[in-house]
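One chain comes next, on its own, written as structure tokens: the form predicted on its own.
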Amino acid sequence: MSAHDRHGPLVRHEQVHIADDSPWKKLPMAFGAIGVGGLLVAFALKGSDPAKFWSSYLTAVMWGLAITLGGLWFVIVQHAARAGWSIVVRRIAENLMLALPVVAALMLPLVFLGTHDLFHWSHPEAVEHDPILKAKAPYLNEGQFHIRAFVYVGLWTAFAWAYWRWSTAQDTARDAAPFSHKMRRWAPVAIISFALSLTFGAFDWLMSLDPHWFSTIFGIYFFAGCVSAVAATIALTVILLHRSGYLRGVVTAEHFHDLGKMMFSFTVFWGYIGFSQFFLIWYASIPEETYWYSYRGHGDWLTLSLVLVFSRFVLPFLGIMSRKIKRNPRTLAFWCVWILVAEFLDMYWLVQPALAHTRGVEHIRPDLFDVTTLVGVGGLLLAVFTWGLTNRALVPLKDPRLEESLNHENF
């Protein structure tokens, strides 16, 4: 029998359930309308420049995937590690994970309708006269590309839905232990499936934009951004909920400290992976590898490259290092927003130069496609996320280790 069975509930109802008259209850519908509207406008304008539309669309979807895939990773790794500190913030990650099937499904229109506009390897005449593309054709072909996309979306949807359903069902179960055992038992399988699908998804949808270039650690590069982005999103969400009167006394400075440490550590990890990738390619000086960096080193793309280094690594490294900053909601919220914006810049830097290079453009000209696709994807992500927040408890109420999480302290 758990501690909250013996002594009553560990948290009060009003701390972890959003009231029916709260403005939070209106957010799912509002965000849903904004998201649908943004995508409708974007698709309506698509005919003016299909390639630029799909490039902006891919940037926005990969940014949304970074956050929601990060949510799935956070949930399964906490179960695998039997972590106690994270239980009071795990439901936030579970609701981000709940949005993953929607965001992942948004990739399918691009896979089936935008392939020829973005991916050079999808043109048979290009493959015929290119020995490198011929060698890669058994993997980079439209049939395999479509099948793999369904596999990725299917795996992510299955694990996201299963873990969210098991966790929320545990809240009302008479015996919570079987749900905890089930989630922990499936965690290693989920982690292996996640690692492989995320890596090959990054290869397919980002790296193959320039099919002559390759990097064996590119999937890890994308993964590092996923983790820092989800830690920032969780912390920012809790800070906003605190301001509305929820989760006070449940999520404390101790939990903010740990989320801040995760943001900091994966900022460093992102910098390490990014530098390792660049340094090895620069040192080897193989033309088909170096030119990927070469056209990101001219014109406005060089400026963006330098901005990315400072915004994604140097400034967050210095800014989040302090213990006081990680434990202060105001300063932590600033860096949460910063990291989420920097993650979008990273996706922009990965996607947009490939199209600009084929057109011989060295100038960055953000346009309506960049705005409408981001609003559309972000709106749908937030609609599902806030629906989860407002329709279930904000913490796993009957997790056997909830009391441990409530009493968590850093040393």
Contents of the next structure:
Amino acid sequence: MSAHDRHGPLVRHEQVHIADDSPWKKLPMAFGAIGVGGLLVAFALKGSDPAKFWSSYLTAVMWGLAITLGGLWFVIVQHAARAGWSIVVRRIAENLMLALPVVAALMLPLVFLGTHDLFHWSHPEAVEHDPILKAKAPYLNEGQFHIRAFVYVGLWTAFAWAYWRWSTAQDTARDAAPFSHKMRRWAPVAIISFALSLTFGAFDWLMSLDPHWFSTIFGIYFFAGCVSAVAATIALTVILLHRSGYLRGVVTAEHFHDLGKMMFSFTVFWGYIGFSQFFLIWYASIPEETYWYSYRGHGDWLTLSLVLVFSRFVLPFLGIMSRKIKRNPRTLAFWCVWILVAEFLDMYWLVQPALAHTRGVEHIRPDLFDVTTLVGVGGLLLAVFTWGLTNRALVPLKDPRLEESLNHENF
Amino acid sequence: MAKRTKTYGLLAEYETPAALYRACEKVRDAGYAAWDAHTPFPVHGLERAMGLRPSIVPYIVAVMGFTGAGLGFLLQYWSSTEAYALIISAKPYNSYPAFVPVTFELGILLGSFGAVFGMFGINRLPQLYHSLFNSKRFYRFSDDRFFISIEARDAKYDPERTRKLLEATGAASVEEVED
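Given the form predicted on its own above, what does the protein look like in the form predicted in complex with the partner chain?
Whole complex next, starting from this chain.
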């Protein structure tokens, strides 16, 4: 392995740069076109049922946010912990994080145009005769809702852009150390801002869909999904890059093993948080808390709830447990795709029952809104992500501890 | 009383982890089974150089963990539906969500027992006596030296040939250890 050669570079240029004639170079434009096309079709269809459209749109954006917010979390937490193992996969997470400002900005049209269609609390006439909503009005009102949306999007954009700039600028810097110091020094600030903005973002955009209901653990529930989704996306991307001949001998079975462990642990964490939320509400049995689960427990929604329990926890828990499965790219790739699909189901399960409940609909019919918004959001996310992959080195070349990461081994 | 002079095996001493690593590969390739390496800290990849198969502890943990979880659930199921069937907060006797925490904890408890005591069992611990400590040199295994021991009970063991093999691996010293 070149990593043992102390005199040459740690990684060869062609291992970590995507060649100009590679099909990867065409992806940003292709995904961009697909994404813009998907969103245009979605918005063109919007008139037929605006509330359902915004519901599907929110599902897709929250799924994109789970992956990209996970990217930001991955980067800042590795800096804060001064982790060595993750340096060779950090750039993948940084490129996902680069897509965060775009995906987060997609939230703004909804906040300004779709609030009345989705959020019951945004109707003053409804709030007037409702003591619970009246009490929540100082927080849940449109003015504050708009301002908070700008704060979340602004914070995420600032941190994502700053960390991406610092890390990519380090690749060509004469003196690499100050960049590492800067990224580490800012990491705790970023983590605290991230934790607060993610929690309140999940309250605003997911929990307040049903404004009478509340759960203090809700932000952490969303966060658990973010982390397993980003670990799955990173591992899947590396497996695809390996197939094209990149990062071979740079990202090894040892790093796959660690990413698999992260997927596994946050699958368990998701189950733990999801059950804790359900358990307390079930046990106390207070009507204004239980009804959120009650209408997810009827008709097709009950089926989806059970599918979610098995697809998001039980099956991956048993499936990713083995060391062999985590270290084999084929089996790991299967579970990466599985986790990403399950994460989408989770967002669907969080967002869409609210509207179905107000309309008294107990069946689930995936429609064109669901497809086009997912294609739109996914396309834009992947366009920015693959732009980052194809236009910068695939690993932080001048990170002072790159060699440690290349030689990383699990016990 | 006559002193017993049975031989435990041969002990070879190395000065660096790299020397030990290469020596392990040679002992492995020579086909020995009853032998071990002793280092003051974990040496990455040594299990490959020694040709060790993966530990069976994970399987012990899995069996114990699932047994614990299953028994934990049955304990609660039996006591709430059969032994002390009481209605609590208007919930059915078999309120399985309420059983989850204890089921989980007992799964963890027996799983950890499986990990700790399974490891003890496989390593035949605790041992109050080990022949290798008859060598004064061996005490440095927990400080700054690296050792390979090949036991006399190994089918391939031969006092002369095994000693030659170890000397050929670049050992700083090779000595016979009494049982």
